[in-house]
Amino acid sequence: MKLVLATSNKGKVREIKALMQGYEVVPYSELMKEFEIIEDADTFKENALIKARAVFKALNEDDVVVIADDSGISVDVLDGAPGIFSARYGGEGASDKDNLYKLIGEIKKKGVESSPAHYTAAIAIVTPTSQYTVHGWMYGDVITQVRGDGGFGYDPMFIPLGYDKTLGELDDEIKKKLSHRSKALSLAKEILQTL
């Protein structure tokens, strides 16, 4: 079953492509040319389900699986921000950096040197008959300072709960059992499976 991921971002894709180990795993931007897909809804699953739903209808064909991800992160301390706006936190055309230390900044106005915080990832799937949406978790605290390079996005300055080093200092195989979306993904498999 060929896979078609409704994302050219390079850090979302190589995940999705380690944690789904077993089926061929293609970004949508490897089959037609990238397009814009305005994601205007209020919760990461009804994005997730409007990005599915555009490479689906795009690619027009019949024998393909397009999955999509929503996800980002919430800080307590800013009452959920930057949530479904984290991936341009930082303004139009923001990098991972311009994000992470805006958010940074962010926090460091409240005068505080760390919050409670979620990432949360929404996993839309789209079929010829059906559509599907699973939810993951990782909960923990954030941090006003860059610790390690692994990972992407908000990584750096994310402790999960019960560790003391952020997930960009993590191994990746500590960070594939904990992060949210190898929740979600675990769950989008067994609705793949009953495909």
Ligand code: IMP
Given for the second form:
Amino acid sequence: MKLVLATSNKGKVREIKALMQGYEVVPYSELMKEFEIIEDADTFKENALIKARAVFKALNEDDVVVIADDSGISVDVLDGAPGIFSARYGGEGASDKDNLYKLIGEIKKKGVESSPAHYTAAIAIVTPTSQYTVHGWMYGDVITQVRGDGGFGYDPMFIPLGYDKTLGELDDEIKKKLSHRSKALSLAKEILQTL
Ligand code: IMP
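Moving on from the form predicted alone, please list the structure of the form predicted in complex with the ligand.
The complete assembly is shown below, putting the previous chain first.
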């Protein structure tokens, strides 16, 4: 089954391809010119649906399944920020590094060096006849240090529960087992099998 991904985020594409073996996974940017999708809902779920629906509509094909991932990190000491604003925490057009250092700065302003945090991933599946959403979460701590260069985004400052290294330092295989994205995608696979 061909799955079109409504994202061109390289980190997400790499992880989703690795987690969806057995499926042909194609980022939509390989099929058409990338276009801006305004994610103006206030939940991961609704933003994932906005992306999947927008790409589904733009593809204008009868026989296609579109998958979107909307995800982010929520930090307890910041009352859940950046949450749905994770991709643009450092401002419009911010890079992953800008966002990471912005988050470290905000945590330091609270006078602490670490805080419990969690990642959320909402996956939307849009087909010609149906729409679904599933979620996955990964819990742990964020620290005000950047350690390792594995993963992407906030991974070099995130230590999963039960570990003493960041996702930047841990092997990709560990993130693959634990991550919010892998948990949501394993539910998505159950749905895809019914299509
Ligand atoms: P989205 O593309 O609007 O869903 O934004 C997701 C943002 O959340 C990314 O740009 C990252 O900053 C962050 N994020 C989501 N998942 C992960 C992850 O697995 N590791 C690190 N950062 C993540």
